[in-house]
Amino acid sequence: MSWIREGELNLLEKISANILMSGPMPKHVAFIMDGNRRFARKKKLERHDGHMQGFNKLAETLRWCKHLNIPEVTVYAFSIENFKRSKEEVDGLLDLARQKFERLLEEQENLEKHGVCIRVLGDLNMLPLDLQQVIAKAVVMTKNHNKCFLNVCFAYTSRYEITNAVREMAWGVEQGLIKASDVSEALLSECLYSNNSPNPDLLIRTSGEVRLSDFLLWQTSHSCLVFQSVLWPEYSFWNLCEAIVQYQLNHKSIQKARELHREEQALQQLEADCACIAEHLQHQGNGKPADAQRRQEALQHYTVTREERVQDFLQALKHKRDTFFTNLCSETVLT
């Protein structure tokens, strides 16, 4: 089954994203697709056909959010947490996998029209070796593409990209590529593996559990959250527009919370800016106070080489990150 789905919206549906599209609409819809099991049993199906058409709703959902204009989709694929589950569900869920993107990459000409970017955050590490190289190729060969992305998320939890995140500020202070001081809550949000991508306007899960399990918890804590009681595999095209009202309920309240975040994460760079430039003027100084002249011309320099030590370590860090997919690629090639 192609990942992308041809074929128009129904006469109904297509006055429904029109009225729909009058409004605020989101730009990044995240996806926890949750039910795939509980509908296997419904349907007295093995496990396998649920996931399998868990991804054909998936398919069909991307399809929607074409026609409505949404173009970033991350959907929640495979948990690090799903490992612990039988030996035979996950190597059958890890098989569906490396079949899909093995699909993916017989679909390159589709993929170039329609400009679908596919990218996978996750630890790929934790993964048979010929998956991580099927899904490094998919990468590869869609990462100059941006009319729509794709993100998988796929052996990931949320508390573990932010402890990743943390390494990886670690590695750059080691390397001497930032300082310690340069460490905030912005270049964190930099080194997540989601940095390519805005933080989702919406995030919606299905199948009736109202909690995140673990997903995108640093980068939704200001989205709309609608929880469907709707198994992922029955998903409709109404109950996404049922979000999408929601998330236009909200969406003066979400951008005014993300308004108040920004100034607030501005006026802490600031105070921690001073902070360092106090001490360097004071220990100059020898102890002596700096006039204000003197404060603002050293603020300003500081700002300045501060910011682009930590535009170099970002493009390291890209480098870095770029040169994984490349290898596994070249990996590829070689076997």
Second form
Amino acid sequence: MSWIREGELNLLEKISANILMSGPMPKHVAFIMDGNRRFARKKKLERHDGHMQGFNKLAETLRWCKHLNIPEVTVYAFSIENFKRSKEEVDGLLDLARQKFERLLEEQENLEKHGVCIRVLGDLNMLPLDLQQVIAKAVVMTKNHNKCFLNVCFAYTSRYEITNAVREMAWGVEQGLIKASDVSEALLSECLYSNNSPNPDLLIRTSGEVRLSDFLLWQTSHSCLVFQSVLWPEYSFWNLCEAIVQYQLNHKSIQKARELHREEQALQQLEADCACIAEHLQHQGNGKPADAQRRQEALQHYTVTREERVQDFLQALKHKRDTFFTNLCSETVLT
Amino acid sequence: MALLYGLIWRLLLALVRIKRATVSWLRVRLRTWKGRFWQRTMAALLLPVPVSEFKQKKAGADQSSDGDRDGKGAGSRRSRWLSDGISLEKLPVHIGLVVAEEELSYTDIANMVVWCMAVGVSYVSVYDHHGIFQKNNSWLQEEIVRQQHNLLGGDDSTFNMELLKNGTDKPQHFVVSCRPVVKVLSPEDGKHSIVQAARKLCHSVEKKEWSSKDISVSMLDVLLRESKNIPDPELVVKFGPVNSTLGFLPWHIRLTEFVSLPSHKNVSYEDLFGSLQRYSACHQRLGQ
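Swap state to the form predicted together with its partner chain from the form predicted alone:
Following is the full complex, with the preceding chain placed first.
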């Protein structure tokens, strides 16, 4: 089955889509596609077929999102915790992924036509090398597309992602690119795997579970969370509409909370800068308090240099990550 | 055409809002009807004890009754709550109360804190995304003590609690041996504390105490736990119409179950216990 489904919505769906789209629409939706195995059990299918149906539903959901003008989708495909499952099932899931990413490579033209950019979030090093290479190829091939974005979380947990971001910042400190005092909420966000995406507006979890299971904990702190009881392979266009209505009902209050959070974040940054300046001036002036004007100038100067430092570091980080992917691709050429 | 769609959309949203309001109104209504029904049945059966218990329960919600001071009703209530807690298959160790509403009611929050502890929950954290509870921490404390007296009677030796504000402050007031802990949290305790932990780690890398490769999930977890000194919440009860965590402890809610209630105002013990029952019924596979 292909990743990209052609086909229009039927008349009723189209009308409903138009009605929904006259309200505020989420720009980025995240899915926890839960319930494939329960679906298989219910229908007396093999587990593997349950996962297969789950993938088909993803392709269909992407089509709905396209029609609903939702440009970005993030899905939880494989958690680091999933490695704990039976070897048979893990191998089955990795095989399915291998097959699907290979299929993706064959669909280059179609992806280009729709401008689909695929990103994979997670620690690829945990995967078998051949799978890493296929994934890297798909990512590199689509990286310049900019109409729709699909982020696949693979070998991912949110705590791991946050820890990895801290590790990257520590790397920056080791390299002398940034100082430890430059660490801030904004910088940490930039070091996450998801640094290229805005935070999701809406997170949907199917199958009636009401927890996040270590998925996008940082990014969804001001997102609308919708828990639906339907199993993922049975997910329908109308379930998606229901979730969007939920988002629209929450839209104003969440927007307000986000604004509040942004203000607080700016304040914290300012405080951190002031603390650095105070220390610096005290050092310089041998303990004498500096006058207000000098402090103001020093603060401005400090902020500018800090931002430059951070930008340089982020450039270096981006370069490091890009090289990782291109190296993986060129390795395949060699073998 | 676009105008028409816009109109229908507005209508649709209004309908959903009306439906939601009706449901939550009915919820409250049904509860009082049910209460009255039972009260009448009990009265008809001429059983003085349960009837008086009912009066006290209602009075407890209104917090203005003389009958409430009598230790007998409070005692039986306490043992009922305790046995409720024991009857559940599993009970959360830490429960988070997240208020996503503009108006805050200290009394209702205090009631819930007391109920949670009476049922046997060891840690309760209270959160609102404006940080108002944290700012008015002492007010909330007083209210909790008052409700503790009202609901559990004068003898509070079994339910002393340690109220902490932010991990950094010293425990305030009456810290007596006993276990239940109330934490008042604000957005500062969320992402901000992760950033602080990250900064700390980077400082030690700067001083060459650690290498960046040494940093692991468990290391960060230990650092974040140190500053909070509480286990991860297993259950979050969220109040209000907004379906979002609004910045509540992002690191700690990895496996937290979310239960949503329409409002924390006039919330009843049954509402809270219902959430606990839902938690007790769920089964976590932990990735397997």
